[in-house]
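One chain comes next, on its own, written out as structure tokens in the form predicted alone.
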Amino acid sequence: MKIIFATQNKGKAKEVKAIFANSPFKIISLYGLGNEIEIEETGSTFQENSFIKAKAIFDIYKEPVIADDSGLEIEQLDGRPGVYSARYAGENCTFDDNNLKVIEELKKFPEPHRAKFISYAVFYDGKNRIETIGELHGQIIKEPRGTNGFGYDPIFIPDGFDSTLAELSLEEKNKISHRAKSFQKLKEALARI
């Protein structure tokens, strides 16, 4: 079954395609379709935003869609950046801008800086709607480390590790990440419909 992944993020698409690699589902991202659709995420939760994206793409293509909304929640920042993770440092900001803003805001707090990544994944085909969630707990560090991954990966050390997510290989990250957990659950649920 062909499924469109409602994302323009190449890093995210690579991760999810790897999760679905040995399955009957062929994942095609929006950029893989040559589509530059930008979907306004107007929801106040990861759950709302993931469905907004899935429904918007389904309404255009009338084909099964998966989508997710994910982000970082930091305890000392009262859950920020949360649903604003991608644009935390402002519109058109870079991953580095976001990381620097988080590091700066955490300077006034004692370590450790406890945090978690959350991924809310959804499948929608016009009649079936399946939703799953994945979390990865860890802490934020003061200096970015590593060149793998994207987003906040260089400043996030998962519990039980000494390396940041950006220092892990894609294979290692896909065994533990919030996105891996939510999409693995989604893949298993899709196999049952």
Ligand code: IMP
Given for the second form:
Amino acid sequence: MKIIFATQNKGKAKEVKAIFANSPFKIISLYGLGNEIEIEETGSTFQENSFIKAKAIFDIYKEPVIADDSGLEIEQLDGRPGVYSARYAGENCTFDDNNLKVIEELKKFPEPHRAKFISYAVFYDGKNRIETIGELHGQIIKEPRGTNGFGYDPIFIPDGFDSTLAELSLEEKNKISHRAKSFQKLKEALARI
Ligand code: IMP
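Could you output the structure for the form predicted together with ligand IMP, given that the previous block was the form predicted alone?
Up next: the whole complex, starting with the chain shown before.
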């Protein structure tokens, strides 16, 4: 089955394509379709936003769609950046801008800075709507390390590791990440419909 992944984020697309490799599902990303669609994430939860993305793309292509809305929740910041993870330092900010803002805000708090990544994944084909969740717990560090991955990966050390997510390979991140967990569950659920 051909499935469109409703994302413009190349880092996410790479991860999810690897998760669905060797499966009956062929994942096509939006930029793979040459499409520059901007979807407004108007929801106030990951769950709402993941479905907004999936529905918006389904309404255009009328093909099965997967989407995820994900982000980082930091305990000492009362769960921020949360649903604003992508644009925490402002519209059109870079991943580095977001990391610096988080580091700055955490300066007044003692370590460890406990945090978790969350991924809400959804499949929608106009009839079936399947939702799954994945989490990854760890802590935020003050000095970014590593160049792999994307987003907050350089400042996040998963529990049980000494490396940041950006120091792990794609294969290693895909064994433990929030997105790997949510999409693995989605893949298993899809095999049953
Ligand atoms: P979304 O594309 O609206 O789901 O926004 C997700 C944002 O959360 C990204 O732009 C990153 O800032 C952050 N994020 C989500 N997953 C990850 C991850 O695996 N590593 C690092 N940052 C992530």
